[in-house]
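Single chain ahead, by itself, as structure tokens, in the form predicted alone.
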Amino acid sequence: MHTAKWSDIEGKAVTDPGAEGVTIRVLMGDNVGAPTFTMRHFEIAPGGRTPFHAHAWEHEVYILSGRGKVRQKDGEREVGPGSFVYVPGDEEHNFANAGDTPFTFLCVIPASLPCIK
């Protein structure tokens, strides 16, 4: 078993082109030796966002705090805290700041995957 705090694993900004103002912490994953699914939390400062991007895995998504966009190929919908987004493997997806305050999120992907790090 592992337990520990959110706040106390580094945060690290994501560099990828199209983000802007996107901080990753990975919680679990090959860090506590989890061999199924990583989980990770996501802060985006206002006016930020994630790029626009796609590939062959789906995510789960819980968003905590703030206000947020998600955008899919043929719109976008408003999220807040208690919100869940499902994001099937191949779609076309961002999530973007919709306010004046952090916009944070958990989202879990199988483990062992390239992706937003």
The other form holds:
2 protein chains.
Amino acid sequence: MHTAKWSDIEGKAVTDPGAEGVTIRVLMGDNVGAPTFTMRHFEIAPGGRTPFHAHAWEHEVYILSGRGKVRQKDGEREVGPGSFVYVPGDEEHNFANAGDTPFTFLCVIPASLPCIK
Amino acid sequence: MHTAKWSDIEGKAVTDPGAEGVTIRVLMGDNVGAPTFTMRHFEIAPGGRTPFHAHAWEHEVYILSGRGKVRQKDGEREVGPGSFVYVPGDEEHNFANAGDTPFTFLCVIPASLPCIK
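Got the form predicted alone; could you also share the form predicted together with a further copy of the same chain?
Starting with the chain above, the whole complex follows.
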């Protein structure tokens, strides 16, 4: 068993094209030998966003704090603490901070990722 | 894409032997066609607990609210909001409310579970 706090993990800036003000922390993945899926913690600063992109794997997202917008091909949805978002594989999406405090969420992905399409 | 709030999902009492005051909500799993892993929301009432048990699959747990104790073979650890817990397959564990407010957490498991050992 492995126990820690999200804030114990050193955050890394996401430098993918289109990402702004995004910090990622891998909570449980290769670091604990997780075989099936990986839980990451994202923190998006006010004004920030993840890239609008698609990939073959799914996301399971749970919003922890702040106010955000989830964009998809045909529009946007507002989300806040207690919201969850399922993004199927191959569906375009991004997450943006829509408030003036950090927008934080968990995002779980498969441990083995296929090639980016 | 599928978006909702955890509180939109109808809670079900966990009736496994050894469970007390535990409510489960499946946020993302078969309901959204998730192929690899399933995110569940657990709410444990004050005084309540999950069974002390082991099974072949892993847990990735993130504490949302309240105060809890995670028990393992060789002791207990206190956890609270922002704590995460990785429980490898086959390791005995349980989660108990150690406070006087609901103890809530997310628990992610593989979508395909082997037989219970």
